[in-house]
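Just the one chain here, laid out as structure tokens, in the form predicted alone.
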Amino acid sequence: MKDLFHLDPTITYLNHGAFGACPKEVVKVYQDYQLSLERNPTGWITGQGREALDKSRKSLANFLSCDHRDLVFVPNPTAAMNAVMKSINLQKGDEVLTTNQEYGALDIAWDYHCHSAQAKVVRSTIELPIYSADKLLDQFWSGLTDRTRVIFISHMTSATALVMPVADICRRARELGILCIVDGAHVPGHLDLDLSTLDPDIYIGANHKWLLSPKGNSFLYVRTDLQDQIDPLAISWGYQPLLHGRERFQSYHQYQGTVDFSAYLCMDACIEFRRKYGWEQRTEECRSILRKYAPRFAEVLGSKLLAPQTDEWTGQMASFYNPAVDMLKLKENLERNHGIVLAVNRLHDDEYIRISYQPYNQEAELDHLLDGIREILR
């Protein structure tokens, strides 16, 4: 499966999760887009660029179970999830529910957006290792008051790769009235999603991870009744007040200014390298081959599993800690002496060592990095 993708062969690959890898097919639909841009760059643009974006958003929408109107195209999660901060209008006291568990630079937009509205970002302490659904999901709704506006939960956590249990999350929230952002950026592709199940508020999705778009591609869900609330980053062209619902939705987010967008129309092609290779059946293979070997990266660091290794709560991605290791050493030192390329995220003052396992692995390289890990802590 290597071979399907650009990597480098003499490297070991186990950061998927931060950047993503795309089939050299996908890229090569991605460069014939650019391609079909500058032969005529305006026609492009106006024309059949703009045909071709809504076909594209057409193809993610049905891969999401969801209205293609309902979604737009945007450059990364955090993007995304800026033009959603900005738009909500927080008042002094108000306060915004999360966790200690959320992705660092949207935990610092957060702190931004609610110091300037004089708001109070709220972080429920999710105790790990995780048990239970239901001691979760108390540890999370301890913080909840009667000042909470907005719910802002990770579909999976970045630094310790847990799925939460969000489902319930965006339940109870639209039964309080109380707005649920998810943060999906490591789903699509990865966990099974239905938007028109999960039913959330705002959802955010990369598809540059899991989904193997090429880089600069992700998505921003709202619910429909909520798009005349969420204002653009950018106000440009497609920003015409005149608009209501859908119709303005679309337009204001998709077009600010000059910018190409052909990552954003390999969606289909995407899909299809899915089918083709019986994608869905290969990463069901790495989840499991991941899971038999996350107990000996446990033992080999000295560090306890996070979360029993069930679907509830684990994917492609295992994150292990151990404040008595020095992980980001670790990670220079094998990268730099045995070619292995794997993630360590800072979460607070805590370090975590992140694997992930795309069906482009093997066990083969698994057994590498125990090998390394036992080499360099001895």
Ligand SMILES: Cc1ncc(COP(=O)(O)O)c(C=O)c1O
Contents of the next structure:
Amino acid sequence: MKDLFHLDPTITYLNHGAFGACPKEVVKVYQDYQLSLERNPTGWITGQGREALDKSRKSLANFLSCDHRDLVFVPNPTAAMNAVMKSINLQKGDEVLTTNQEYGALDIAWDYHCHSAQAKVVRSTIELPIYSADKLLDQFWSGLTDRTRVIFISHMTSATALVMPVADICRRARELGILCIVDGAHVPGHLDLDLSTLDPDIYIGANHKWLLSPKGNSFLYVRTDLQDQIDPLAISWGYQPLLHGRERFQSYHQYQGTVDFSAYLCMDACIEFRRKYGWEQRTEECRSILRKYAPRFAEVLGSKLLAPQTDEWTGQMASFYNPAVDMLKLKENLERNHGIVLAVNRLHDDEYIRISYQPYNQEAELDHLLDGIREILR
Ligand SMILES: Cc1ncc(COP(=O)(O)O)c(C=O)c1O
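Swap state to the form predicted together with the ligand from the form predicted alone:
Whole complex next, starting from this chain.
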């Protein structure tokens, strides 16, 4: 499968979760779109390109089981979240309830926006290892107060690579009348995602990670009746205050000045690639292989498994923590001396090593990693 990607065949690439990797077939479609743009920039940007954009958004909406009018393309989750944070009009004393497991850049962004509004970020501690959803939910809701205005939670956490029980959280947030925002950066193409069933208020996802798109392709989903409250980051031609109804969300967000939006146009190519190569079946195999290896990695790293190795908690990434191991040094050594690329992510004061496993990987690569870790830590 690795031949289907541009990945360097001489390295062991176990870091799909960071920036994804795009199949050659999809890169080709992407570059063809770029060439179409350059042949007639005016005609493309104002004509066929726009039509292709609408078509691609419909394909993505179909993949995510939602109405295409409730989605807009954005370059990355950070841009989507900053647009949301700027729009929600936090007031002095308001609280944003989140966890100690969130992606660092978005922690920084929440701190920034809450500080400006004199609002407060409340980070419930999710204790690791996780033993049960009930216990985790109790820990999460312990941060709820009568000042909680917003809930923000990752569907799959970044450093610790754990699936959070967001369906329960969205349901309860709705009952309580609290705005619920889900950071699903790692979810599209990785975990089952049916937005109509999950019914979050706001959901963001990256298409360039597990959905295999070229970089700079993500989405922002906003429930229909909240769309008028969410402004784009950049105010441009589409921002016409008198515009209301179903066109407004697209019009406000879709035109952000001159950009190459070719990456957004590749949804059909990504979805077709998945179908053609039986990607779903293959990724299911990846999950079981990684779960088989997880206890071995935990053993060599002197770490505990962070959660039960089931679909409820894990996917195609596994993270490990041991404060006695300098994870950054280990990562550098693995890269330099063993040609292995993986992630080390800092979460507050702790460093987690994270392994991603895709159909382009092989069990032999996990064995190679185990040997490398053993040799370095010996
Ligand atoms: C959970 C989570 N949220 C958000 C992001 C943000 O992605 P970006 O920095 O590309 O905006 C990431 C990136 O890996 C992530 O893991």
